Amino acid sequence: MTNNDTNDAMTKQTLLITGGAGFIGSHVVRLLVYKYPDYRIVNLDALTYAGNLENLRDVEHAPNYVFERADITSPDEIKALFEKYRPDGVIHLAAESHVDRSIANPLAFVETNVMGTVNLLNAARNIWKDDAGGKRFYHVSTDEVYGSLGEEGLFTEETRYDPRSPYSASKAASDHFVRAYFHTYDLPVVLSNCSNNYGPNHFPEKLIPLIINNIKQDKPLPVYGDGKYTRDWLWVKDHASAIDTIFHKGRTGETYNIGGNNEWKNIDLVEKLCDIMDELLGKPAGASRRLITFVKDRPGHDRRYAIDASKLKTELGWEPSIKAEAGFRETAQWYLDNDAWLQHVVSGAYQQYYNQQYQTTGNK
C-alpha cells in the first residue's frame, strides 16, 4: 500500500477504482488523481496478466492515491476493503476482457465478471445500507453485449441484449445484476457500454498494439477471416473523460453508450497502421502491408459494432475529442517511444514491479 497517511479529514470523498492497473483503468485512475486532488483514489487490482503497475508510475507517490492488491472474486477480501476505506463511490472496471481467452476458458469469465461484480455489489450495499445519499456504483461494460449489427444501424441504450461469446455473455450477466440491485435494493448505480478502446498502455494481445509490435519486429500481421469485421474505435483518454463525466453527472439508474464515432473494418485499420508505421520507421511506402496474413476466423465472430452516443452528448455534453488518424498516429508513436514498457509486457517482467515497489518496503 502507498500513501495511506492521506488526511481523511481533508478528503472530499473516497473513490474505489477496480481494475485500476489495467489498460482503461490506469487512464481513469491517472485522470482522477490529477483532476481531483481532494479525492482519495483507491486502486484495487488483482494484478493478473493484464494488470500492470508500471502504467501508473507517475502517480504512485501522489498523496491522494492508494493501491490495494485484492481479488474481486474473494468476498472476504472485498468486504474487508470496503470496511477499511468506506468508499463514497465505486467505478468498476475489473474484468476478463479478451474474447479469445473467453472461448478457451469461459468459467474464468463467469467467476471474474459475474461473481466478482456481485461481490462488489454486495459490499457496496452493506456499507451504504444506512445512508446511500451521494453514493454511486458505476459499472463499466461493453457494446459487445448487444450482439452484432448488419451493414447499417447503431447500438443505442435501448438495443436488445444478444451476446455471442462467453465474454459478452458474462458482461451481459453482470450488467443485469447491477440493474437488479438498483431495482431490488435501491442501490445507486449507473452503467456505460463502450466501443473498442485503443491508445497507450494497451496489452499487446489486442489488435492495435499487436499490429504495431509485429510491424516493429517484421512479423506476420494476423487478420481474422476476410478482414471486413467492423468496430467503432474509442481513444482511451476520451473514454476516461467520459467515465469521469458519467460518474459525476449521469442520472442514477441510467445507461450511457460511449463511442468514438470512428468505424473501421479490420483490414482497413491494419493497412492504415502499416502506412503510419512505415512513415514513422522510415520504411518504403507499402513495406509493412506485405506482412498482412489472413488467418482462420474466430468462432462466433460478431460482424459489426457501432455506437450511438447521442444520449451522452445530449444529456451530459460529452463527445470524443480526437480524430481517427491522429489517434492512431499518436498511439503508434507512444509504442515506439516506450519500447521498454512494451518489452517488459512481452517478456512478463512487468509482473515483477509489484514485488520491487511494494513488498520490498513492507507495504501491501
Ligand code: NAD
The other form holds:
Amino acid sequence: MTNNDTNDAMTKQTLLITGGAGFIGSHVVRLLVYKYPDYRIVNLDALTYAGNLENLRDVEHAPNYVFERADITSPDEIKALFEKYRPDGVIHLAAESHVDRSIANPLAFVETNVMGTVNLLNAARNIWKDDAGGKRFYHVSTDEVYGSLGEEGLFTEETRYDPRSPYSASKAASDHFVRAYFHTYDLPVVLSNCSNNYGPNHFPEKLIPLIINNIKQDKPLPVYGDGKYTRDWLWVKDHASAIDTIFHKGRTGETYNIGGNNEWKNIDLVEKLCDIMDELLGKPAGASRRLITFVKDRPGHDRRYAIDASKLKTELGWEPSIKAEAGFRETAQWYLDNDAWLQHVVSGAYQQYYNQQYQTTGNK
Ligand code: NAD
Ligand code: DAU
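I have the form predicted alone already, so could you send the form predicted together with this ligand?
The complete assembly is shown below, putting the previous chain first.
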C-alpha cells in the first residue's frame, strides 16, 4: 500500500492541513502524523518559495500521510480536493507570511490570505452543509492583527483589531471572514493568534534565521531602525502543540492567543545570537557583534507585540515548554547541522529578493 492508498476503513478522521510544507505547517504535520497514526493527514500546499518538502522527508512515507500540491487561490482545485478527501477537520496555515514582502507587493497577500481563505471556507461549507457535527475549521492567525503596543500592556483576545501592514491587514480580513462564516452559516470554526515563532526550518528572510545565516557567511547583520522594536518569541514546536490542543479541545467559535512569555528587543536578540554563534563556531567573544549594521527602518514598523495567553492556559491547560536561551541555541545548532537545507532554500530567487531588500536599506 502506498501512502496515497491509505485504508479508509481504518481511518478515524481525515485532517487537511494547508501550508504544511512551510515553516510552522511542517512542524504541525509531523506532530499530527506521529501522534495520531489512525488519522489521515492530507498536506495541501502550493510549494511557493516558502514551501519545501525537504522539511518533511521523515514523514513522506508514513502510511497516514498524503501530499497534494494545490493552490488555495483556485476555487476549482480546492473544491475538487475537498470532495476527494471529505476532511473532518481543516487546519489552515497556508499564507504569504513575510511583512517586508507585503510592503513590496500587497496584492499577493490579498489573493492568498483573503481570497484563498474564503475559497477554503466555501469548500468546507459545501461538504459539511448536510451535517457539520464533529467538524472543525481551524484558522491559524497572527498577533499582528492587534497592531502595535507601547512600552506597557499585552494583547488579549478582546483587543481591538488595528492592523498596520498589508500582511496584517490581509490576516485581519481573513480572521473576519472566518468569524463571519461562523455567525452567518454556523460553520464550526476556531481561531488562534500567535506571536513570532522561531526554530528549525524557518525561511532565512525572517530575522532569526537571517541573522544566523549571515553570521555563518560573515555578512553584515541588518537591524532595522534603532533596534528597540520588541517581539515575543515562541518555539515553533510549542506552537504546533498549542495548535493540536486548540484543534482538539478549543471551544467552537472561540479565539485563543498563543505566546511565549519571551519578549526581546531586536538588538538584544541579535546580540544574544551573535554570542551563541561565536561559542558554537569557536570564534573569539564579540567577533560576530562587529557585523551588526543599523539599516533603514521598515515602513510602518510595529513597535512592540506582547501576548496575554492566559485564556489558553486557564481553559485548555497549555503553556510553552522551552526557555529562550535553550531554544535559540538549539535553533543555531540546527542551522549549522543543516547546511544543505539552507543552501537549497537560498536559491537564485531568494538572492534576488535579498539584494533588492537590503540594497534599498543601504546594506550590501
Ligand atoms: P511560511 O511562509 O513558512 O509557509 C507558508 C506555506 O504556505 C508555504 O508552504 C507555502 O508554499 C504555502 N502557500 C503559500 N501560498 C499558498 C497558496 N496560494 N496555496 C497553497 N499553499 C500556499 O509561513 P509560516 O511562518 O509557517 O506561517 C504559517 C501560518 O502561521 C501563516 O498563516 C502565518 O500567518 C501564521 N503565523 C506565523 C507566525 C510566524 O512567526 N511565522 C506567527 C503567527 C502566525
Ligand atoms: O508576530 C507574528 C508575526 O511574526 C507573523 O505573523 C509573521 O508571519 C512573521 O513573519 C513575524 O513577523 P515580524 O515582522 O515580527 O518578523 P520578522 O522576522 O520579519 O522581523 C522581526 C523583527 O526584526 C521586526 O521588528 C523587524 C526586525 N528585522 C527584521 C529583518 C528581516 C530587522 O531588524 N532586520 C531584518 O533584516
